[in-house]
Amino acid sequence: MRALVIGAAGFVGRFLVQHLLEQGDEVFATTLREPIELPQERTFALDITSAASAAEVFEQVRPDVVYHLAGISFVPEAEADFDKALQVNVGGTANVLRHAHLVSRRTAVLFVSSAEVYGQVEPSDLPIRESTPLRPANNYSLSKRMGELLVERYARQNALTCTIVRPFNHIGPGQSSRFVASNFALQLARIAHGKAPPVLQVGNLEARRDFSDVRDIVRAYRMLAHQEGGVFNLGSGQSRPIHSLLDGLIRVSGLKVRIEQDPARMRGPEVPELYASFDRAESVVGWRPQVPIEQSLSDIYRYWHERVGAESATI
């Protein structure tokens, strides 16, 4: 299978490329700036907001399946610059879909949306299913929903085989420290290496969210891209309080630390609990999450411990 991963240098993209290679796919990838571990002839620099650049990549690769991961994925970034979020998450998606279609109507496109499109859900909505009403509540989720509408248009017109995935929170080694589990792990690693006092700065620890491992998520992407389209939630099927991630990481580190709440890390009013039903993905392709949360947390901490240690060694 000839696969094109758009946005391959991101956290999820790197895991997806590796998984596709392990499954025997012929993998091509695009990045905006960062290099990835693929032969040079299989990698392309691509800004998805450039229609001309997108056209060139699709003409050269002519993929059987496209995994569209590129975009602005950090909620505060989209809040700060909605014009950019629209340009990338909507305009860029339009370019990807148009040029995938122009290459071949048989091309399969998997569009990575977000569980954020469900917005402000009520307790009676849980677990969140694909039929749950969509109520985008911020610039990021609004831009992702607009991207979904573009995908739905191409699917409705039989112009492409389109799959939309709505992953809930997913974690793993290599994730940006802007995200909660990775941030906790980085703080602990800095403490372990004597680069910070034994104090952890935290935000709201009581919110309950659905956390799964990135390796389970990319496995689902490939499984779903090879069927006949549709919309699929991806998550663990259960909620965990944020403090359980923190407790798990502290156990892994073996450190004694003091917890301090940082007002700057507190968001506005939050939905107390969110978690997904993955019944549709399970019924269609047999997918279930497999990686235990304990392994995810251990791998995240080890990643940051090694990284901070390597930085210390070069000073």
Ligand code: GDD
The other form holds:
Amino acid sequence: MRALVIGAAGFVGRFLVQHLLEQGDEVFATTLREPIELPQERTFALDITSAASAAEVFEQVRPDVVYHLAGISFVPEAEADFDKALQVNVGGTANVLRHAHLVSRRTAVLFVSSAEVYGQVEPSDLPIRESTPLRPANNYSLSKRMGELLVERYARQNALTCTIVRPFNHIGPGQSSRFVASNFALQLARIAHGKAPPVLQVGNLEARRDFSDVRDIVRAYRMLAHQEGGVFNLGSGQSRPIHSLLDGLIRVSGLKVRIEQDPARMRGPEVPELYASFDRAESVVGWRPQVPIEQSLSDIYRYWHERVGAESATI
Ligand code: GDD
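Can I have the other form now, the form predicted together with the named molecule, not the form predicted on its own?
What follows is the entire complex, opening with the chain shown before.
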């Protein structure tokens, strides 16, 4: 099975490449600029907004399965620069689909969308199913929904086998410190190493989100890419307030800290609660999340504790 991972140097991409190798796939990967741990002949520098570069990669690799992970993934980044979110998340996706199709219409493409496409979720919508109405409300969710619409067109025309995954929040060691669990863990690690005073800056701790571990998520990607296509939610099936994540990380660190709300970390109106029904993924491929949240939090804290100990890390 020739698998092509687009956006392999990102947080999820690294775990996915590792998982595919462990499963015996022949893995090819693209990266915007960061290196990937694969033999050189298996890796390609690719900016997905360049149609010519995308064409070259697909011609060379001729993959059976494409995992399209490349994109703007941080909600405030898309909020600050909608043009870029459109170029990468929509224009880039159009390039990937077009060139996957030109090489072979039998290619399977897994497109990583987001739970954010459900947008303005009402309490009566919970748990969120794939049939829940889509009301994307911010730049990020709009760009992801537009990407989905492109994928749906190829699926409708039987031009590719298309799977859309809508992961809810997923965390793990190596995630950028822009995201909440890594950010809190990095701050705690800096305090533990005496590099910061015992004060932790936070944003909205009341939002409730559905967190799962990146290792469960990449396992789902491979299982789902190997079937007939469709749309799948991926989450833990329960919501937790952000403050419970913070409490868990503080517990792991063993530190005593003061919590301060930083107005710059507060976003505009946020949906108060999101959580998934993953029944469809479970019934189609038998996927269930396995990694307990305590394990994720402890691995994330350990990762940052080692990094801060070894070098000067910034938030
Ligand atoms: N980043 C951050 N930093 N978030 C904070 C902080 C903080 O200091 N304090 C509270 N939060 C809250 C945010 O307001 C948000 O409600 C929640 O923590 C999670 O924020 P992020 O980790 O930045 O993730 P996200 O929910 O915006 O988006 C993630 O999940 C989506 C799927 O639901 C990303 O992984 C997206 O790429 C993904 O599509």
